[in-house]
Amino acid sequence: MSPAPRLRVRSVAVDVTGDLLTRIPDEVDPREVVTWLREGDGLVGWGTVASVSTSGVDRFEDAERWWEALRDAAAVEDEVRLPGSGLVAFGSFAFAAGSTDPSVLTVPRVLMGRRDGLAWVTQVVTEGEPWPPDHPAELLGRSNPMLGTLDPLIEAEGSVPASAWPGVISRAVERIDDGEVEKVVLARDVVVRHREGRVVRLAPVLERLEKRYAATWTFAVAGLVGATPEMLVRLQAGRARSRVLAGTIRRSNGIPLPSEPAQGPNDPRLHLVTSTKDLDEHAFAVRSVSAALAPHCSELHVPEAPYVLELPDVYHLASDLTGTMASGATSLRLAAALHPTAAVCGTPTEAAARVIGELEGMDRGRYAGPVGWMDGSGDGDWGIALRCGELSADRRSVRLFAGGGIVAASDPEAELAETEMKLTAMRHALGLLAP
């Protein structure tokens, strides 16, 4: 691991209106775009001034040591002093220690932020480098004219063809029936390529994700891009929060909002909140998060029952856990302690991870791993990399991922349908589905 450079950081308050994504220059390397947005607020940046790649069982610890050295040596001027201003790193970590895909922690050269009506621009240079000639206000006046133009893409089968997926699920149910695991989460991939062999641009994909899935967290880190509904952990001012999602059903046209009363026995929300399979799957996930957070919190609130979270394509069972920090851990350390939850791995964890390695037929890479950001105080947001795709090293193709929790009551054909449903987010964002 290379030594951390000495950085100079400057955050200034600015006026920003409209979509932050429009400021991403079309010519920047798509793997150097970073994003964390929800309902129009958050962080958008580009360029790389410092980064580190880690791997193996120590990938989180090695990244945090590098970050601490970088932070301690940095000269920071921060007139904003909000979560996400000053020195900020974006991270994306491999799901499995044995993955060949390295985990990444990266600091962008330019970062724009907005929170509760307040906005700022952060610029970062290495020691000895001059500040960029552009004033932050000039950056805000720019707009990407190609943001609404999608690349021509074509989809192909992934590591395991869709026709073979029910057989994989059947084998997983057999392992559950044999008592090897109680629950295992299995995922599949598909590959999307540029029809003309060119680089796939990510800014238009992010814009479509952010507009359609505004209630989720739209992210991009080192070529991994998506819209996750699942907050692994948020740490802010000594309070930790985690959102657990497990249990899913398709949302059809004309279904009422969750705030409205149920519309008869065919309302899918009624099925979701009474389904033994979905409730069991959700309970496994909540217990795993609660057990991981408890050692770090003096108080931990765990809801007695889940609620139904509405997304454009699906309903999820959801639970929000909150706690008061007692351990002094950073947000990244909490993310490492929580990963992998039962929502993306299974129960018991080690046995489920072994079954995943034997049945999935692919390396997940950074799919289902922690993704997010952290500032100099250690506060930050870390989601789970779901509803996402990973740009290839040559930037000409994207692997899309989707999975589901398998329990004893799982139906193989229904599980295939669930992955197809979850692939909808990225297929829409890439222009593979009708608007």
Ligand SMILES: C=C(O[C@@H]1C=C(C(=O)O)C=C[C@H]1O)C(=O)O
Given for the second form:
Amino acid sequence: MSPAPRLRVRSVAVDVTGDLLTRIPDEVDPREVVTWLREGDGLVGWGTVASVSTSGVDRFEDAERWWEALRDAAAVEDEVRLPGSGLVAFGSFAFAAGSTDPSVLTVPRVLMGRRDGLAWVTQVVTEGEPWPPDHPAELLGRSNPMLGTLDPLIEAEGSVPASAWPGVISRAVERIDDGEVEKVVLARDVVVRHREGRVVRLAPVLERLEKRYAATWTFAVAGLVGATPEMLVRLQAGRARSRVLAGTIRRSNGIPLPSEPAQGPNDPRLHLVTSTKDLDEHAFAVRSVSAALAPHCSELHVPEAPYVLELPDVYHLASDLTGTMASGATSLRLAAALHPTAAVCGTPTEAAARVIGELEGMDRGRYAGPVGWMDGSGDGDWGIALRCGELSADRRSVRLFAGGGIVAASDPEAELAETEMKLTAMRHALGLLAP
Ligand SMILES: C=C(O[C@@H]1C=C(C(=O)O)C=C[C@H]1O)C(=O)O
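The structure above corresponds to the form predicted on its own; please give the structure of the form predicted in complex with this ligand next.
Now the full complex is given, and it begins with the chain already shown.
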């Protein structure tokens, strides 16, 4: 692991209107774009002033140790003092300890933030490096004229062809019937390439995700890009929150949000909140999150019943848990304690992870792992990397992922359809589907 450099950090308040994504210059390496956005607020940055790669079972602890050393050595001038100002690292962690894909914590050179009408720019240099010549506000005067232009892409099968997916699900249901696991979450991938073999630009993809998926967190970290509806843990001023999703049904059609009026007995939302299969799947996920959060909290509120979260393509059963922190753990440590929840792995965890390894036929990489950011106080947001794709090392292709929870009552064809619905977010953002 590389030693942590000494950093100088300054955050200054600025005026900014419009989309933060328009400020990402096209010449920036797409794997160095970092984003965490929801409804226009959040963080957008680029460049790498310091980063660490970790792997294996200690990938979280090693990253945390590096972060502590970096933070302790940094000289920070922060006139903004909001969550996300000052020194901030973005992170993305592999789902499995055995993954060949490294986990990453990275500190961008430039980070723009906006929160409740206040905006700021953070710049970071290493000790001995000069500050960039431009005033931070000048960064915001620029906008990228190519943001609306998507790259021409083509899609190919992934590790397991779609036609073979129902067979994989049937094998999982057999393992459940045999009593090896109660629930297992299985995912598949598809690969999307630039038609002309060029680098895939991420900023236009992020813009489309953010516009269409307002109720999600649009993220980019080290080439992993997506719009996740699932918050693994948010830690802010001693309060921890987690949004658990599990149980999914397709929306009947593209009726615009917000809330459609009830459609009577055939309303899919009604079906979802009364489906024993989905409620069971959901209960497993809520139990795994509350069991992992409880040791860190003096008080933890777990809702008795889930609500329906509406996304443009699917409905999910959702539960928001809130806790008062007692352990002093950082947001990253909490994320590590929570990962993997039964929403993305299964129950019991170890047996489910084994079944995933045997049946999925692929390395998940950083899909379904924690993705997010953390500031110098340890506060931050860590989502679960879902509805996402990972840009290849040569930046010319993106691997998209989607999965679903399998329980005894799961139907293999319906599970294939569910992964197709979940792939819609990235396919749409990449321009592979009509608007
Ligand atoms: C696994 C994914 O989603 C997860 C699985 C869900 C389900 O099985 O119903 C719902 C939301 C997520 O927790 C994915 O989007 O790839």
